[in-house]
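Next up: a single chain in structure tokens, the form predicted on its own.
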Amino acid sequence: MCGIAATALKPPYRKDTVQLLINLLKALEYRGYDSAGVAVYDLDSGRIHVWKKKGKVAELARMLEKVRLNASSGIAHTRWATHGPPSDVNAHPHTDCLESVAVVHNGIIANYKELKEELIRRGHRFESETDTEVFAHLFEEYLRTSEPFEAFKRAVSRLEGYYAIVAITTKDPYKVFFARKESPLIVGRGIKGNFVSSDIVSLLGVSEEVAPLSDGDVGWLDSEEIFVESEGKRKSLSFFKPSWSPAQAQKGSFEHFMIKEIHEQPQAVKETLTSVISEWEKVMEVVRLMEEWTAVVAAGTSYHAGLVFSYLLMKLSGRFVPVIDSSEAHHYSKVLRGTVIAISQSGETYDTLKAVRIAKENGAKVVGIVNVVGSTLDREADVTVYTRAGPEVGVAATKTFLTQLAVLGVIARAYAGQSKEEVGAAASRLPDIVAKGISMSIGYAKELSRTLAEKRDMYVLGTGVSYPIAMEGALKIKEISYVHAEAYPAGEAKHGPIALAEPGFPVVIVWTPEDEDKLSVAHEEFASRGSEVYWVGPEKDIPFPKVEWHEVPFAATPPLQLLAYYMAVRKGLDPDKPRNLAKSVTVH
């Protein structure tokens, strides 16, 4: 889940290399912020300079604020720790014994212990606890007998596991070498030079065109050329111009990306609905695929979107589709057949991609619901339906969740036999419902956050379609305010969870018109034991507009997002960078 960036700039711009890499890291920091580092080859001194530091990119940026080197190539990294705790020494980039190589890496080298033992026997000295450092020494070892690109490929061939690896070497200082296996990597070309990065968002504003790399790709770039091999043969890349603008990846006047992205939801839902309905033939292709046995795989917020979809489908058509948490999918491999619908914001979620590959081995067709064009899921799916959320920088998913619901709602209605016109009519209300959900609840959510931010534990209850929304709300509260929030069906509370009910214990109830009696009973059960009970719903403690049952997710989700956001801000936390988390989970 780490973020990788690298560049080789043309001569007039080489003094900007360090600062440009810092800017790329700032755009990548949602992928991990345990530590950050930069390495560049300085043409004037003829050596690689490395700076790295535990903590966020801003700390590294302050350290390098005045650094201007004549750098022919450079790499950078922001880390989400896997092997070795966050520290200065474990931060990337890592170097070899001779400081002739610098490397950054995202993923896990499964056989690093065996490789490390072999390299120690050969006389190599290790400084860190990371698996990544092994590659720097492997590269050094093969540079003794091979030219740089061949040495890089030989080192890559020794690795087991999955990785995106980028390296520079004094032996060929104008090139950046890269390789990909099951971890995202994008190349970009721009006016100032060429780039490689973990995602498209970081390349907005510096690259005119981008191209995703595929598993098994290995190559290099310099300031003029990007070269890629696959299975030993040169490969042509399909470059495209990103549809997102650089401004979309900036906070603008908002204090945090999360609150900006909450406010972008009405437009994101509108654009997604317009796009998916305009591609009605693709929707009907998905419906035809669903005539076979169908299952959904997803993780985190996307898993909750899958639960809403399954519920809508059952209510509208009587069809039940199981939703499998991607991290558990390998235990359910026998049901990953027929058609599998995979939901992922980034299209790079490791567990979801693993489930997709199991499904394809079983002969299943895969439908991808994804926000990133050219992502791995997009390329591996038989049919892809895009959400149009634009870049989402905040780690906690907001607009990507509602745009997933928008796509899945269209598919559910089409499967139930509704026409394009009927689906369009139902969808036309949703952007306004989202907007009203935000405007009606924002002040109330901010006020209630004063009370809930001080709590240690709480419940979020729902029923029917509001239960998965309660799950999503509880997840948001946990993710960014660090309050332990658990979601339950309202009727389930009396089967154990109510044991925690006591004076002052907070309970949030998410309204739906489907079963108000059950919600009211839960209210009384907790209130009679002194719990503080708050409703999210029409004319409630945190209000949203009166809606039909199938519109509840679009009305109720923004108030819960706002509550979580203001709870985090009230506690002095950064909602964009919650501890221990990263935006795209690309490791086991």
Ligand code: F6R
Contents of the next structure:
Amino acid sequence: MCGIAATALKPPYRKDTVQLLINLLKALEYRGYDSAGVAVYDLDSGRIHVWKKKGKVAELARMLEKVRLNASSGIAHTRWATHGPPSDVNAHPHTDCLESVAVVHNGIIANYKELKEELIRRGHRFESETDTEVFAHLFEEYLRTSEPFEAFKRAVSRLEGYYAIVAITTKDPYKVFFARKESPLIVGRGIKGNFVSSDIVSLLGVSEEVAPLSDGDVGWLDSEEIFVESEGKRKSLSFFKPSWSPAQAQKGSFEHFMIKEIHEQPQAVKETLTSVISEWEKVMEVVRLMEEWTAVVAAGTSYHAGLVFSYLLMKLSGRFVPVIDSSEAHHYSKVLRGTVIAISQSGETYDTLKAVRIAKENGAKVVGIVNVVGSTLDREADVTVYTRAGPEVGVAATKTFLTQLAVLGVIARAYAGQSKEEVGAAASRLPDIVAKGISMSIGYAKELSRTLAEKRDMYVLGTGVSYPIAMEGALKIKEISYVHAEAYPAGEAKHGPIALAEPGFPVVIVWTPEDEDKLSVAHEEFASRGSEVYWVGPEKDIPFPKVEWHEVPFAATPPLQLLAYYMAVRKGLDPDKPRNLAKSVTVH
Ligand code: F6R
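Could you output the structure for the form predicted together with the named molecule, given that the previous block was the form predicted on its own?
Now the full complex is given, and it begins with the chain already shown.
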């Protein structure tokens, strides 16, 4: 949900500022691609230059190809529109009346209408419809009577809502000012200078060490120093070296990040399993916490991982834990107690964090299943178990899903009383199953995508453990190929969904050995009405290896991801940047 990046570079590198900011924006683009913009303070002309444009970063990059200003500070933004439609004028950065301030923002300023009216009464002129522009004018207002950092803090103190906000001003052109409340911001120290950004991935190539900011932090950086205050007191940050390498966040020879990340799954699952099993004490701590009432909260793909976990746990141990969609979790606040397991690859999903905060208010212990070390969920959870997927750049979650299943499978087995050795033995087959799930299905998925890409609607059916996998497959198809795919339990179809069955209507059935009859009956019901029925399963239309029921998620997920991927590619769509979506959903 909007990507922010800013820097102050040391003197020898200042002419690289604009190009470096463009590179950071390219890495952040998965957070929004409605528009992109850059503002820098140019020491030679003594003013702030702003460039911004509706559309993708590549268009802005073309426009700025030759720009090499001697910049002491700069900010950049890629937008996922909330207030005001995507347009050049609504693109960030926003400036004040005097062009003495430029601001980028991620989040929502809830009281922007009142602030805007107040500022208009004071004579400020507004250009855009965004909530962000009020901050530029507020900062301008306080700069009349206060030193820049004081003015910035006074402006921040007027904001209601949530934000990551970053600004530069002509009044102190060597500094970048920043503040965070419930939207991620990370600072980074590098050889060329200092940085602040919405995520660690964008900082990989430029920062040796990073430190996430916390809610309420406000500060500034210049090329030498990073200064942060919390509740009016100077705060020392805990910097760490990111474990991800810059190369991991590159496409390499693949056409898209999504296909690269699908292919990385066997290794990602392997690394995750090795890591989680080696931290057996932590697994047992989670098991002990689960002796209390336990609920799971998660969104989107992570929610589907939660459903697989709940099913596995119930089958292996008889224990049932509810899985609550994070966006609905506040309605279920009474059951967010005991132990709450929050699953989130980014660790920044607003709805999931909100559920976690409700749980903590209720006195619950929180277990986070997280891919991003240092993310907000990681820091707020009582215990974090990491997935080791590496950076996931494609907006649609792929490898993070299977690594979540790997972690959750270990926890479910440990809860069911299996020893470390037993869990290790069961886990050892999984990376190979994933690899075969990819290699056996890829050609068939590509071929079937030819037919399915032409369709408007389709069903994806499953039963038992293959039902949440059907849900995940339908989500992938919907979000990247824009074909309306809905998942149902196979037996549920006859209670309504079958009304859509007619010649040419496609149905994909996800095999599991648990109840093949149920799946075959659904097949007959649809086929007899002329529907086109395709199976994903051993020796089926899209094949994967014959596996035990509990291994089905690892075998069946890659074929469905590949189907979605090739459907999108056939339609000429960019699977890495599906319309209206952003990787990290930090708004409510
Ligand atoms: C779907 C997808 C989203 C995320 C959801 C939760 O491909 O990526 O549905 O799964 O926004 O994100 P995290 O896991 O970061 O909390």
